[in-house]
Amino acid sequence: MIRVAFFDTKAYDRPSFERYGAEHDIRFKFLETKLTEDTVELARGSEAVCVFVNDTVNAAVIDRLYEYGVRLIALRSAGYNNVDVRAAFGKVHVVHVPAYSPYAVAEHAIALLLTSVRRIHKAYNRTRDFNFSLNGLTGFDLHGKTMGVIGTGKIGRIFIDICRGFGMKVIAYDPFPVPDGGIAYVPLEELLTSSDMISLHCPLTDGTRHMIDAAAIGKMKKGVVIVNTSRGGLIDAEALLEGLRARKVGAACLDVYEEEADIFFEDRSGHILDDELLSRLISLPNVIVTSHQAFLTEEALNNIAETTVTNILSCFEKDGLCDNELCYRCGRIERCKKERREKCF
């Protein structure tokens, strides 16, 4: 039996993981607390830990996990910017779920966009008060507009297909273009200056952190709509707020936020929100914020559990090979092991 400490557990996590765990002799210890330097002690006695996007997996946590005999960090997410992969090398293997339901995230991005530009959220609130006035609800057609997509991985490409279905012109930027993908790639600056709407679908790295900052916003069209369902750190939230206040940014649709770790996924309705910046963003009528829920579909939850369990089993088998391992050995974190076809350490 493989024992796994499962941090930051939510009610929607348990059914799929309990089912797949029971089928493969994996015992999950479900913990509501997030993994931090203060809670890492709870992993003692486990061979692996299962973590999510807001768990803290820094060098200090990794050293403690290694000391306790934990040999695997299994992310139940695609993103891994919260894990110090370099510190883990040679001590603890790290795996992730590279694709659980790209349709879920792409569809949520479109849902946010449609809600914003057609003022659906405002109409919903009005009609609940039996206010059926149309004043102030004028939107605009997506058809014929230019959508700029930053990042053309699986989610980005599905999002592009959906936009084309609306009759939109799509341009894209990605430092690693998809060959023969039929995508109109342009330099980032051209995308910023030419797009009516911009949607982010790229990972958070040192190179992409705050790629949407004051300078980038200054290059955009007046009234641009910005959609982010990837990682909050891609956008400088202070610069975004200033762009909204200056009427340079017409609307923002955010499923992620840079400082979300201690806020999202929790019910804080009975508390005063300490994050003044987020409070100010939410208070604006042209900002929609959802709490990192783009992934949250039945299909995605099932795929996350199935892939995570497969990752765990693969790592504890005799050869220990797992296609979804994140390895720092050669610097190509997601590709290294797939190309060498051997254990990283």
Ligand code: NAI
Given for the second form:
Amino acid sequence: MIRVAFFDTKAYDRPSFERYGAEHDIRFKFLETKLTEDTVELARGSEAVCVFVNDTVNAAVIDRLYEYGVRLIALRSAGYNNVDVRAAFGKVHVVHVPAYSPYAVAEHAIALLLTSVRRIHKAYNRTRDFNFSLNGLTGFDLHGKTMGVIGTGKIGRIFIDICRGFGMKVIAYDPFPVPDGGIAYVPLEELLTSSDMISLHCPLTDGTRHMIDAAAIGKMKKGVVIVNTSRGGLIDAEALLEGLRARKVGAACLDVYEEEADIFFEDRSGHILDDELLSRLISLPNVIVTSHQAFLTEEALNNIAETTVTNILSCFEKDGLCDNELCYRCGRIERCKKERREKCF
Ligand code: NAI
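Output block for the form predicted together with this ligand, input the form predicted alone:
Then the entire complex follows, led off by the chain already shown.
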């Protein structure tokens, strides 16, 4: 039996993980707390930990995990910016779920965009109050507008297909363009200056942190709509607020927020929110915030559990090749995976 300490458990995680775990003799210890330097002790006695996007898996945590005999960090997410993959190398294997439902995220991005530009969030509240006035609800057509997509990986490409279905012109920026993908790539600068709407679908790295800052917003068209379902750190939220206040940014649709770790995923309705910046963003009529919900579909939850269980099994198999291993030596993880014939160490 493989024992796995499952951090930051939510009610929606349990059914699928319990089902797939029981089928394969994996026992999940479901813990509500996040993994941090203060809670890492709870991993004692487990061979693996299963973590999500807001768990802290830094070098200090990794050293403690290693000391306790934990040999695998299984991310149940695609993004892995919260894990110090370099510090883990040679000690603890790291695996992730590269694709569980890119449709879930791409469709959520579109849902946010449509809600914003057609003022659905306002109309919903009005009609519940029997207010059938249309004043202030004027939107605009997506058809014919230019969508700038930053990052054309699995999610970005599906998002592009959906945008094309609306009759939008799509331009994209990605340092690793998809050959023969029929995508009109442009330099980032051109994307920023020419897009009516911009949607972020690239990972958060040292190089992409705050790629949307005051300078980038300064280059954008007046009234631009910014959609972020990727990672909060891609946007300098102070600069975004300033752009909104200056009426330069027409609307923002945010499923992620840089400081979300201690806020999102919990019911805080009875509390005063300590984060002034997020409070101000939420208070604006042209900002829509969802709390890192883009992945949350039935299909995605099943795929996440199934792939995580497969990842765990393959990592504990002697000489087993773990397809979804992350290794810092691989600058391009996708390419490395194709060439890999064995575990990374
Ligand atoms: P992917 O790895 O398939 O694609 C990422 C793309 O970004 C790649 O084509 C890569 O070349 C590109 N990229 C790398 N650096 C870039 C840069 N500086 N500028 C522009 N593009 C760059 O990843 P996938 O599955 O499409 O996911 C994208 C992001 O979505 C993830 O990194 C994750 O942060 C986020 N995500 C959010 C979820 C949510 O619930 N809100 C759920 C799943 C993923």
